[in-house]
Amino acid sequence: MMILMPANSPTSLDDEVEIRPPDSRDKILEVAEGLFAYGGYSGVGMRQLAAMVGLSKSALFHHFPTKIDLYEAVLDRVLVRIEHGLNGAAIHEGDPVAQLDAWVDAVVCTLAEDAPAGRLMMRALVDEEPFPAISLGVGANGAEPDRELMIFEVRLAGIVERFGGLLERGIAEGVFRAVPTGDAILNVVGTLVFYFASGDLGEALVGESIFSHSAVSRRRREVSQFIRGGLLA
C-alpha cells in the first residue's frame, strides 16, 4: 500500500493521508496467480477472472490483451522475486558453498512468502499447456530454438545458469563433486520448489502447515543441508 503526501506537509501520523487501492494490473496479477497455480492454464477463465478483480472482461483485456499474455507475466512476476531475493544473497563470491547456502536460502524464503508460487512454477515446469516445454534457449542439440523466448524464459535461463555457473566452479575449486551440472540443477529445483507445491501431502507428513513458521524455519535448515550433502565433495 503507498502514501501519497503532498511535498509540504508534515509527516506526522495523525495528519490526513490519501491511501491508494492496488493498481489494477496488480490485482489481477495477484489473483490470476493463484487460480493458474491451483487450476493450470486450462482452468483459468479469463471472464472469471475479470469477475473476481472487479472489472468488465474488455477492462481485463486492456491489460492483457490474450490469456498467454496473462500467464506469462503471472510466471515472470514470480520469478522476478527469485531473481530479487538471488541478487540479494549474492554475497559470498569467493565461496561456493556458502554462496550456494545463501541461494538456497533465499529461495525457500521467496516461495514461503507467497503460497501459490511454488505450485504454480511446478505446473509451469511439467505442464504441456500453453507450451509443450519449457526452453532455456537452446533447441536439440545446441541449436536456436525453434520460436521466440517469452520473457520468463529469458528469466528462468538466467537463473539457471547462474546456478550452473556456481555449480561448475565449485567442482573446479575440488569443493563439489564432479557431478553432470544438469542432473544437479534438477535436482535442486525439485528439492526447492515441490516442497512448496505439495499442499496436503506435505501437511500431512510434516504434521503442519507447510506455511507455518516453524515448518519454513526448519525447511530453511534442512534443505540447505541436505543439497550440500548431496553436493559436497
The other form holds:
2 protein chains.
Amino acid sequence: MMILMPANSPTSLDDEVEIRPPDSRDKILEVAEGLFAYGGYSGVGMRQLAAMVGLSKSALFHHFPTKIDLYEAVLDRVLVRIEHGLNGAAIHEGDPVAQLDAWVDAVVCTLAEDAPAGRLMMRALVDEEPFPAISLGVGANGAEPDRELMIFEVRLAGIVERFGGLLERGIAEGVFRAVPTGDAILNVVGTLVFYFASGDLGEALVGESIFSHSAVSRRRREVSQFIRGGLLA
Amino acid sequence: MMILMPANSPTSLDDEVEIRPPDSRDKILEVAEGLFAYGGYSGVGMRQLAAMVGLSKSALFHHFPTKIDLYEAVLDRVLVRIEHGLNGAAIHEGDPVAQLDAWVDAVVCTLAEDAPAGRLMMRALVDEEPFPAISLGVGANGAEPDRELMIFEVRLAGIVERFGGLLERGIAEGVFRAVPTGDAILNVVGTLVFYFASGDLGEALVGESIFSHSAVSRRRREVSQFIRGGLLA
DNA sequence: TTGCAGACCGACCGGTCGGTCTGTATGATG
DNA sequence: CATCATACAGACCGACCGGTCGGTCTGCAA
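Starting from the form predicted on its own shown above, please give the structure in the form predicted in complex with another copy of the chain.
Expanding to the full complex; the earlier chain stays at the top.
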C-alpha cells in the first residue's frame, strides 16, 4: 500500500533540471511505448515487455502497480513531448495563420521524432480498451465529466482547448472560414496524426518510409498547405 | 436470451444473387463488427462474442475456422459496404471537383450509417495486431508484395487506386494543387475516417453524438469544404 | 556493525485464451 | 426408412494472462 510514487518529472513546467532518471523506469516506458503502439493495450503481455526490457515481470510491477498504470504513464509521456514541442514553438506570435502554421509544424516535428508516438496517439484517441473512452472533461455542450479524468486526459484537454482558442480567434478576425470548431479540430487532428500512424500503408503511398528525412520535410510542407487550405477564408 | 431479431438485410443485395446466408453467420459478423471496433482484435474474446450473439463458442468456430478468419470477414464486410456506396455515387461524372465531392460524400454517408465501421476502418489501417500491417500490393515505388494479400487488402487497394487516379486527373487538368498523391490520399483518408472513429472525443468536441442526424449533415458539408480547400488549386 | 529501503527475481495463483473433440437434434435426400 | 450434411452444445486442452508472494542482493545511513 501507499504505492503512488512521489518522484517523477515535474510533469509540466519542464524546461530542464530533470533530477533523477532511474534508468530502468525510463527504459520500461520507452520499450512499452513501442510495443503498445504496435500491439495495442491487450495485444502486449507483461512477460513479453519484461523480456524486451531485460527485466523480470515482477520488476515491471515494482515500478508500476498495474498494467493500466503503465499504459497511462506511456500515454502521458508522449503527450508531454507534444506539449513540450508546442511550448517551444511560436504559437502565440503573429497573426492566426502564422500561429496555425507554428502549431501544425510543432506537432508534425514532435510526431516525426519517434515513430511509435503517432500510432499511440491514434490509439489513445480511438481505442476503448483499458478505459471506456477518452474524455475531455466538459464537452462543448457543457456536460460535466461523469468520472475522474486521467492525467493524460487533462493534458490532452489543455492542448485541444488551446487549439480551439486559436481557431476561434482566427474566425473572429475573419482569417478563417466560419467553421464549427469541433469539426475543424477533428479534421486537423485526424490529418496530423493519421499520417504518422499509417505505417506500411503510408509507406506504400508515399513511396518511402514515412519517417525518412525527405518524407518528413515534404510532409511538413504538404500538411501545412492542406490544413491552411481547409481552414482559411 | 434470444432477443435480437432474426430479420437481417440481405447484406449486399447488389447485382448478383446471394444464395442462402444462414442468418447465424450474418449475426456473428454483425455483433463481431461492433465488438472488434471498440475492443480491437485481441481485446475481444470468442466466449464474449459467442455470449453476445447467443450461440456457443463452438458455433463460431463452426462458421469461421479461426478468429483471424472471422476478423478478416468483418473487415471485408465494411469495405464491401464502402465499395457499394462508391459504386452508387456519381464518382465518374462531371469535372474532378464534382467527382471528389461525390467520392467524399459517399464515404461519409456509408461511415455514418453504422457506427462501428469508422473505428474498424481506422483499426484496420493502423493496427498491427492479427497480421503485421496492411499492404496494398505494389507500393508507389513499385516494390512487389512480399506476401499474399488478404481479400480486404485487395479491396482496399482498389478503392485507394481509384481515388489516386481521380487525384491525378484533377492535377493534370490544373484543378487540384500539384500535391504528392501519397500525402494527399493520407490527408483525405485521415480526415474522413477519424471523425467517425473519434467516439466520445468527437462527441465532446461537436457537442452531440457524432452520428446524430444534425451532426452528420453538418459533417457532410464541413468535410467537403475542408478537403476541397486543401486540394483545390 | 546494524538496519532499513529500493530494485529485482523465480515460483506460483486463479482465471482466460484460442482451439479441438465428441455428441446430438434437425431437415433434406435416396 | 436409412443416410448424410448442417448447425449447434458442452466438455476439455495446453498455453498464456495479469498479478502476488517470499526472498535476495545492494547501497546508504546511523
